[in-house]
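What follows is a single chain, given as structure tokens, in the form predicted on its own.
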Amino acid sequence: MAALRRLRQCHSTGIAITNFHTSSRASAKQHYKMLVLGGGSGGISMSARMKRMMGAENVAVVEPSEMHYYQPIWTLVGAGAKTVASSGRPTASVMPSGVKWVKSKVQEINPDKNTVCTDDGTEISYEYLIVALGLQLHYERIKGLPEGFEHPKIGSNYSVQTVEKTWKALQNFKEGNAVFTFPNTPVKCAGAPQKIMYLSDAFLRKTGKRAKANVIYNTSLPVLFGIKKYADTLWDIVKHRDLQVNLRQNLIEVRADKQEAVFENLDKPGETKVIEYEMLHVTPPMGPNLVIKGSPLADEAGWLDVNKDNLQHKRYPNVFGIGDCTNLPTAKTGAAVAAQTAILNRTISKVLKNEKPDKIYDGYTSCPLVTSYNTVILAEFDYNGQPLETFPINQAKERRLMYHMKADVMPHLYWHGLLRGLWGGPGPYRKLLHLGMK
């Protein structure tokens, strides 16, 4: 009820403004030259860059969470190789100093009036807006969840509340089916659902339990991985380690009390299959942020509608987007965000000077496919699904060095480079390492 009242309050102030004022700046309680929505990797790194571009006093970030998490490391947390504590830091410690932190949730975006309303009824007006609200997890779209997580033997690396349950289920595994799922929606880090399968397989071998385990990967996709070069290597690993991969299988129900998972066959509507599990890792269905979906900023599917070359909104030139909330046709990863920060920074600097954006985003994204406790295949590719590799070696091979990068180098680069607005992806280094030929 309180939330409903706040929402009404928000709407009523909006009506009052339209009646009495022409300028949103005059009427809003707070005004910023640059307003950033979301304090995840895209929001924090862009606010650091905007602070340098236009001064801390002109920048505000709307973010309700007290903790900021480096989510890519949760794959290793779920497999017991890292602690969940190592993945988080207080939001206050990553927020650029001097930038205004609005500790609220975005309730409504009105790009026609250049205003944003928060859940406590505060209205903020802006000259420019960066939307970095991420996507939403929908465990509730699977029957029996999220309440099923109260039972043992089931976990999910996609949430801070459930990632340690994955490790517990893996440790307690005795014999039977270890089942891993990939939903029938866009997801962030599309490699993560299978990374935990490879790590679980490695753990079961290490502890002598593999002979009594059936390791099953049920994916809604028609392929194991979207880029053929890397998929070919992954299929080799799957065959070599005797992993069972079932394509076009979508998890629709979890009966946690019976340890049963129900899958639908996407190629044969109405056909379902029940699999008993000793361990279940759930990748939840995901979708666009509901605030964006309910605003004029969304495309037909509910994602933020931006120009794929420069990240400027297609209909509102003073609005920009970054990361998982956008409709950019590339994989939703932290590496993509890093590359996008450099492009978006350049785009905004040009727009502020009334010039045309001149730097083009090639869709660069990366997925370090963890295949064991000491090997990684570093997949890097562009909008066209073509490999766009940083190192002058074949990155489709499993390598120890790449595991070290994933586990030790990348977190350091994240906290001390990306979040401070100092790391814009490996583009310049790729040119250097390939002697300017890429």
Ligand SMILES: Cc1cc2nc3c(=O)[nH]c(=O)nc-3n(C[C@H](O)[C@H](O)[C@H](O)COP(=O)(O)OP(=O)(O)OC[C@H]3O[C@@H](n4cnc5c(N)ncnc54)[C@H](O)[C@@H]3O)c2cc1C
The other form holds:
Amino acid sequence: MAALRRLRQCHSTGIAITNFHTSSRASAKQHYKMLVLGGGSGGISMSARMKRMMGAENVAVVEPSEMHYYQPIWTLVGAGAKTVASSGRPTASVMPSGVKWVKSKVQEINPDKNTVCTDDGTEISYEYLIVALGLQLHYERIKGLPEGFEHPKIGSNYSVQTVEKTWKALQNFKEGNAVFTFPNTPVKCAGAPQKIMYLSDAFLRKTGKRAKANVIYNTSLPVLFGIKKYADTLWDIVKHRDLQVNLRQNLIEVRADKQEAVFENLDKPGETKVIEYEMLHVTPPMGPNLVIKGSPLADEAGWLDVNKDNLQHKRYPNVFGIGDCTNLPTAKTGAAVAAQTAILNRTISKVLKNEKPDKIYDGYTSCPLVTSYNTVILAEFDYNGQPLETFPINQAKERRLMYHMKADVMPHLYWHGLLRGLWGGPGPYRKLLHLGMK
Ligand SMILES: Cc1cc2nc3c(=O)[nH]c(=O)nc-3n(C[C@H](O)[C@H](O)[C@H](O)COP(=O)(O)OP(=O)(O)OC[C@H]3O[C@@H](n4cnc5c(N)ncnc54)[C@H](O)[C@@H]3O)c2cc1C
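With the form predicted on its own already on screen, would you show the form predicted in complex with the named molecule?
So here's everything in the complex, that chain up top.
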């Protein structure tokens, strides 16, 4: 009923508000050749590429946020190594010039009619659609959250509202348990929940508080990291640094007033354990974007149902997907988005010519596992969980060089390469550095 009501509310307003990026709440032109949903990593980089392919006047992006964030740097913000201000730029500054910015929220997608409906009731029609809506955070699925964040000693690097609380909790740590969690759902950047543990451990050592701290990583997963090559090194690190890892432990409640976290043992449902904390870092449960989940574009689990080779929708050939919102069976990261932009660009150029997509995505994804304030293990792998490393060195080793890649080189590549549609991942460099052998 609610959906029907919203559909009826969809209308064309005929009011045009334009500026440099022709941003609009309600634009006179309600039809675009290429409509991009979401102006995050995937949406902005694809709109830059689509502008080159078909001209800015044919491309529109629907994105409600005034600010665009480079989320991977929040790991370092939570540990005090970067500022939150350095992670964001106005959306207007990253929107490709001339491309229409529809400053609204997508409310409904109707692929049978080739239209979307926005929260202000506007209907926009399209010839081709790129869905880049990211995933949804679900702090509310943990009892006591999100309101628990109003108390001190708790933070979460996963949101711009809570990332600085992590750093505050770490700075104010005196003695007791420093607890880090990993939820019982798919997540974006599966390494981030433990990166902040390594950084916190390093900070507590630097400030002479480590002897008074128990550092605990409670994860829902049955493993420390999904790819054995890197997991082996990580197990060595946790043993060497006396970090306690508890597998199959799922955070279900936070009693922030008492500084207590409640975990369920996933192997013995109903069995719970309460841990008192001096610091708690929460990685929230995550799930598909609800707009996609409620549309015919979703698979059974609610993710955008795309062909894993070419990113074209499985049932609607004029619809494409990229990034965290899709059901591509690889780890959800910005690095994966970068590789996907090159594939999707090629797929769309072929479809526009009525030809068959010919470039195949290998599932490339990457996770710079920050293990201290100056070391990183650069995990890179494909759909099969096989390492797909860019450099001809063993990347499972902790390296200073990789920390600089993470902290300095990658942000630059993001703002000036990926978002401008100029960086499609390290594939060509990997080939070169491995003399064409990989
Ligand atoms: C703490 C943290 C650490 C990370 N570390 C790394 C790392 O080291 N390396 C790495 O590669 N990746 C990392 N990532 C993951 C990376 O940031 C994401 O995988 C990447 O941003 C996904 O891009 P996306 O375009 O799919 O989604 P997003 O960039 O999240 O963009 C989705 C966009 O859709 C918009 N949107 C949502 N709903 C609607 C709607 N209804 N209507 C219109 N617009 C909507 C949102 O406002 C947003 O702008 C990290 C993420 C976090 C949070």
